[in-house]
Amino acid sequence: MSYKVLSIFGTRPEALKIIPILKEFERQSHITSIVCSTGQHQEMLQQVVDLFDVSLDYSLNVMMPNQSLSQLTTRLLFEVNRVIEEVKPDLVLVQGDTTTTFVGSLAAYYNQIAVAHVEAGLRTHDIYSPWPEEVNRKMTGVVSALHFAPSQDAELNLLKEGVSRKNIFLTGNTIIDTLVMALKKIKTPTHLTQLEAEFQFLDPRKKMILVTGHRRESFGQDFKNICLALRRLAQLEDVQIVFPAHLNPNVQGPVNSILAGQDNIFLLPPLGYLSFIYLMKVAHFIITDSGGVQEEASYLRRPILVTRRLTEREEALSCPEEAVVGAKVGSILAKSQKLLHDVAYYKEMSATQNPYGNGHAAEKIATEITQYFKVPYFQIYNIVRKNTL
């Protein structure tokens, strides 16, 4: 018998780590998998889709200009719950905590469908700190069946919640499957030859910075602030300094109202995936609001700067109190100058250990899907569901 997963994502970082899950599924003959983009990142997500040879069955297109979270949930609701009642899935399957995973829960609550939720149990308990996201994950958290944490401290915020311990699997993070598959791509000489004539503007007399920046939450005057320190640091003469600006206009207003035009500064265009692996493995440290960027810097061993207030990926730091420099110009700078300039500093940040596996994550969820299929305990499950809701 086969069972149909739904894999419902529509952000390039959704897509990368669902992925990974995706292919494992291609193994299972008992699984028939559909793939349903909801586009909230239509171009970049459609790099990584082509990256890595996925077909999509569900192409949505619900984003519009200046569209308010209410209207884009709005959307995404009307969308995703025409796509589940077409598809009629046995699983939903979505991954961390975007206005897609939470609609995706929400819509397969709604048609009583049961949900298997990647990168589950991710918390800083505080609902504005990342907005939207901290409430997304919860919200998707109450409603899921399979929770599928990253690390130990995922896990154990679960266990606090009253989540049961037979519904939560310890799995690692499916970005590191990712990561590992990209940085063999970068190794073949094909690969490698381009990305070095991509960036071959870059000094190598200098010491490369690597920016991204996009949270809601920072929308505004924090955002003004990450971008005067930046235009400070690139004073520095042996700094350059690499930013990858997003799309959102929230992002471009002030990048280029600020960094356009100034030495050092290199401002490039969202980048494939690749292309943003080799910078950040020639980096020498990375400034991000990004908790995928921590993530993949964990394993990689480059040391982070966090421009948030709180993290729920301290796991992936060496040093949290040191690393999360909030939206000040003067902690910016000074924790970037320490950085550049003191070695014995630079080695402690660089001393992370990878919390989140060793490339297997996607593996270990396909086998936990697998075995939730079978019978009794697919059956029971389902059997107490319709009667208690």
The other form holds:
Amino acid sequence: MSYKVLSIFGTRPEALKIIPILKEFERQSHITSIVCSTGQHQEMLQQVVDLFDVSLDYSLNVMMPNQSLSQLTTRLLFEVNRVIEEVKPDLVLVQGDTTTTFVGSLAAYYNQIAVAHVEAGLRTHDIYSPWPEEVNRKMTGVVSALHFAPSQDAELNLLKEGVSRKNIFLTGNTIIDTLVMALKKIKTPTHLTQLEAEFQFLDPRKKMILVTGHRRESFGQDFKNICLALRRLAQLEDVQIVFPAHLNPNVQGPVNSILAGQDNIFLLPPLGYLSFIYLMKVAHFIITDSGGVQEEASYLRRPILVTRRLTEREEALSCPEEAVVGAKVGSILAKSQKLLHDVAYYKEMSATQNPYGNGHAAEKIATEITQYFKVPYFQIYNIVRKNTL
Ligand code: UD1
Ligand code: UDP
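We have the form predicted alone; now please give the form predicted in complex with ligand UDP.
Expanding to the full complex; the earlier chain stays at the top.
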């Protein structure tokens, strides 16, 4: 007997975090794995899929420049529903907190198909920060049968919200699995030589600050402030800033108008995963609003400044009250200067704790899914489902 698992993802981070699970599914004879990309991030997702040699069974095309959340949600629901109706999976697997995640789980629910939610339970408890991700993640949880919590904090959040303990599995975060795979690749002489050549423009005498940014709640003045702080920071002689800018036009706009052509600032297109991880390793510190980058930084023990009001990943930071800097020019500059010039402070901020496991999350998830199909719970779930029709 083989069970069909339909994995749905659409953005770069979802792809990075689902791929190790797909690799595990390949090893399980009783799981038929079907992969659907919604195409929410056409180019940025392709980089990841190519690197890890993943084949897509469905490639939807829902991306339009600068579309509103409502447009994205409606287009996605329609398209994903068609795939679910055609595949008729036994389980739909989604990851994280994007619109693809939420809509994938909603479409599964509308078709009365069980949902497995990877990276469940992260919370800031503020529905506008991150926006719309906090609510996407919560709503996905509401319709999920299996909740894969990446950390103890996430598990606790789910328990507090009344999710039954038997449906929560503490697995670690699959990004660590992907990161471990990437670190192995980076070490090989061929990749290392390529990466060194790619970044030979960096001046080894200067401290490199790696930057990313893309959160919707920061678009407008906050994003401009972040860029203005970076421009001021780049005036320091011992600093160089590398900023691979997200393809969202709301990011590209201010980044190009405020930072293009500035000394000590290198604006790059979104980087392939190996290149980005190489830069994380050589960065003096990182300024970001990314979720995945916070997780990776905790494993790589890189100090990080988070340009957000709140983070759902406090557990990854050694001093959250110092690291979460918001989007004020003064505070980004002050904390950056401290990281550049105060050795004790730098050491303290580097002492991050990785709460996300050591790279075996995907294995645990695949095992639990196998169990789920074997044990009566799946049968019960389906019987209950049928009885309620
Ligand atoms: C999305 C997710 C966010 C996640 C982030 C990871 C939603 C609402 N947001 O944010 O949760 O943290 O991805 O990066 O699900 N674009 C391209 N090519 C690409 C990618 C984006 O051109 O490969 C442009 C398009 O103009 C698109 C815009 O970026 O309309 C915004 O993309 P979208 O996926 O809607 O939101 P993100 O800000 O990327
Ligand atoms: N990343 C990448 N290339 C880049 C920037 C980031 O491969 O140029 C990776 C990064 O290592 C992390 C993920 O993309 O794993 C984070 O994606 P993003 O910040 O877009 O989304 P979030 O994690 O905030 O949802």
